Amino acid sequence: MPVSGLGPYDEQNIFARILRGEIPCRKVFEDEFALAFHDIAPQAPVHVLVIPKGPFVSFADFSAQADTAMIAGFFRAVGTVARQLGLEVEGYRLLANMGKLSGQEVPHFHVHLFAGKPLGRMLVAPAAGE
């Protein structure tokens, strides 16, 4: 059972279906631990998703349930993708959402890799009274 409040892993979520090859993707990288592909609705000139090859609903679930090899392999894959795309000189942003308030849309842990333009501040300061 996942350790986050997102409920059990849904084997029919879009990333599970991509991992099984039921839905195509524009693959950037793949190894035994992760699959990286271009987002279908990019929010920056470079917007790549990196997903682990396992049934993890969130970062909380992944960090508690994945074995050491999976955790290390996944994060190495994220670094490999950034290097292969030549993003290290200009910079990039990594983002992982968890849960409803963060805007997590797919209940499969994943990291967004954004680059290719100035990305600005991560969060905008709240207006007075918020």
Ligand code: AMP
The other form holds:
Amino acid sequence: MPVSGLGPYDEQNIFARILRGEIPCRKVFEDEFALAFHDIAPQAPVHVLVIPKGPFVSFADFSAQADTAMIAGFFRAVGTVARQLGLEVEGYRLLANMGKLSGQEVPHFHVHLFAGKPLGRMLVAPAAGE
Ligand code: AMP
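Next up, the form predicted in complex with adenosine monophosphate in place of the form predicted alone?
Up next: the whole complex, starting with the chain shown before.
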């Protein structure tokens, strides 16, 4: 069973469909462990998503269930994407939402890679009422 409050893996989630080639994406990198593509609603000049090629609902699920080769291969792919995009000099931010309080929308583990401008504070204050 997946380890997170998000329930079992949904084979119809949008990133599963992208992995199966059912929905297009603007691909920036792919290897046996990971696929990276531009976010459809970018929040920075560079906003890329890196997803593992496996049925992992969240970081909690991935870190508990993925085998060692997948964990190493996935995180090496994240670094490769940043390097291939030429982001290492100016810097970048990695972010992974996990579960309800984080606002995770897509129940397939993914890392956001942001770059291309000063990224400000790590956490933006919640809007009034949140
Ligand atoms: P999260 O809130 O961490 O689950 O982030 C989900 C991200 O997926 C958001 O930044 C969305 O803009 C992005 N997203 C949703 N659908 C697509 C898609 N079809 N292609 C690329 N990015 C997407």
